[in-house]
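Taking the form predicted alone, here's one chain by itself in structure tokens.
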Amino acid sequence: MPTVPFLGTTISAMALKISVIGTGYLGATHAACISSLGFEVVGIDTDAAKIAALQNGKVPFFEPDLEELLSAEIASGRLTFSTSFDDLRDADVHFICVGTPQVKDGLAADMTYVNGALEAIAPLIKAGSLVVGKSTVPVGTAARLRARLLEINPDVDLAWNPEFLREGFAVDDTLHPNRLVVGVTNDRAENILKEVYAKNLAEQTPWVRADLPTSELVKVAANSFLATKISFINAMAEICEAAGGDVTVLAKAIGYDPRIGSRFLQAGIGFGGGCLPKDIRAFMARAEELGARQALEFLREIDSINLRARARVIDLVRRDLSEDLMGKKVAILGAAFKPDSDDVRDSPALDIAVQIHAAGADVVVHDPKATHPAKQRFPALTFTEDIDECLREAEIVLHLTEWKIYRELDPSVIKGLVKRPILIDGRNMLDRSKWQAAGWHVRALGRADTN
């Protein structure tokens, strides 16, 4: 069995014990997946209710395949969860997976949880341990944390290993990543991480060794590029509307260019969630701190285009109903920021629902998985788990999250439920001709009105 050096000694790679600090979306997924590779893993969190749920095999959020994997790993005895930091003393590798939300009074990332995690574990971890950051942080954070760690405990080290999870595909993305990026300052740290990810390396997963700043920049650069591509096609949707063009055909045509590619060229109400919006804003804030504000000035317009797409949907609603929305029933299909997730953070769908409700409309929202978290965040809205109830007597229907269940709706059948058969496809994902043939008036961003 392969071995890895630990301060002049060697231990069996599979004898490596792993701790994961933070058991939210990233941490819970990482802990279960690393356990499934054969390692003994302990997940640590200060939220007792969350830890109790996880220890009982229950995931406090929706992510396909994760709960089954979690239950299997707990049953195997390799995976445990605890609220006590003392339970990570025997671990050899410590992954920091806590959140970095946007600060309330600015664009920057809130480093409270990352800083707190490091301060909590630094005095406890044993000599030879490796702390590995996975949280998305402003560039320069890893070097600062490493210096602080060595100040408290000089016999340990720190590396950075950014995550690239897609909600809805997190388990597969963790077990079969399309690349592994490690920010290290020495060969020893890299070798330890190679043992953790030995199975991935055996599968020929690309391995990128970087310095600490570059490893931090990879994640925010990738998210900024994706956000740019999404906002670009939404900007083209605005031009198509003004010129009488069709953005779906335009996207198809330019997507054949191998330099561009077709992915993320789906015009609609834009991006949301807990990563892209706050990450690009934190990136802008950090660039300004570094004296490089102009380099990322374009991201301000990217953010603006993204938010403008939401406002344009509301303009369409007013165009088809009236400027005065008071008392109009509006059916909203979708609350999560994307399908196969119950994440409603910065959800474009919910943002639109809230704005229409604020204008006086009677808004009813349906989502297959996100009803509970959406209701917790916006209790003033009306939610239902019955699609028919959502649609009944609606004067307009807004398709805002592209769940499969909505694509499978029969427009001829549900036409009998609504008061007026008007549809706004905010994701450009429904079969427009099928809905029109059933007698619906259909609008979508970036497409001329052909009804």
Given for the second form:
Amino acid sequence: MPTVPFLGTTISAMALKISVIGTGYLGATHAACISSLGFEVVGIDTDAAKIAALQNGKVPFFEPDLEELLSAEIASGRLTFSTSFDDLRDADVHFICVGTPQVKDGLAADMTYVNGALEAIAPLIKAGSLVVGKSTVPVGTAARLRARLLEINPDVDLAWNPEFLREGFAVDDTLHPNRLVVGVTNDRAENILKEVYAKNLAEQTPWVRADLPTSELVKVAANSFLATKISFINAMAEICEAAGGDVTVLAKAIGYDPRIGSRFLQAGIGFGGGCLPKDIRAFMARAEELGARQALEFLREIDSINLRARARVIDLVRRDLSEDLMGKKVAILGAAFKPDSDDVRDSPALDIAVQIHAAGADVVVHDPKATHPAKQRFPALTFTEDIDECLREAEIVLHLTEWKIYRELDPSVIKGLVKRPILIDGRNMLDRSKWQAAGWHVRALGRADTN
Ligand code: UDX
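Show the form predicted together with uridine-5'-diphosphate-xylopyranose, please, the one above being the form predicted alone.
Shown next: the complete complex, the earlier chain at its head.
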């Protein structure tokens, strides 16, 4: 069994006890995955309902494979959940996984939960333990928190270890990340993290040791790059529309260049979710605080291009249906910000649905997983889990989240349900020629009309 120097002594690595503070998408997945590596893990959250669900092996959101893993880990006895910070006193490593949403009155990240977590655990954790931040935070946070932690409890340490998991692939991304980044101030902290991630190291997962600020920046830089790639192709979509080109062919062609790569070049209604939009905004806000506003000015444009894609879909609806949308039945396929997720935070699909509803249309939204969270956010909208009901008598159909079930629809069958066979493919994922052959008028972002 590998060993790790711990407080001058050595203890068995598998005897390391782990706590995970915050059990949302990131924390619940991290807790279950770390437990599956053989560690004893306690997940802590102040939300009693969430903890009660997790204790019963129920994941309070949809994430493929997570519920099975969670149940197995609880059954193994290694994984427990609690609302009491007292239950983390015994742990050697404490992962902070709480959210950093956008503040209500600006672009910056709301640090209330991260600060609160640190203050709550600092006086409780035992000498020699390591606090590891995983939340996405403004650069400079880790150093500030480390100083505060040592002020309260001088015998402990803090490191940063950003998480890159994608919703829909959270378990696989956590168990098999494409890199591990650790921000540390000393070898001991790095060695403890090497023990936690020993299995990944054995699998040759690239390991990047960085200082605290660089480790925080890696996360926001990566998300900014991804957002830029998506907005780049959506800008090309606007040009293709103006020039009569086809952005899907353009993306395929430039993607063959390995320096560009074909991933994240799917043109459509753009990026949403709990990360990309708020992360680029918080990054801009932080750059301004640091006196480096100009360096990230381009992200403002990335954000604008992204929001413009939503507006362009609504323009298409008005062009193909009618300027006046009052009373028109609009069927919307998709509410989640992306498929295989029930997350509707900053969902482009839902934003478009809300705007069309506000214009007076009779909007019916279908989603296989996200109708419940979507309804909680926008109770005035009509939702259904029955696709036929969504499509019946529709005057236009909008494909806005690329769930597999929508690609499996038979356009000639559903043509019999709708009032007018007009489709807007907001994700450029449906087989246009098949829909056209079945008699549909198909419109898409970045592709000239062909019927
Ligand atoms: C993202 C990052 O990928 C992940 O590394 C980070 O840890 C958290 O943020 P996630 O929010 O789960 O993950 O979603 P992602 O798969 O990146 O998609 C983000 C948005 O971009 C979705 O709304 C998706 O529909 C959109 N998108 C993605 C496009 O519009 N086009 C693309 O080509 C790819």
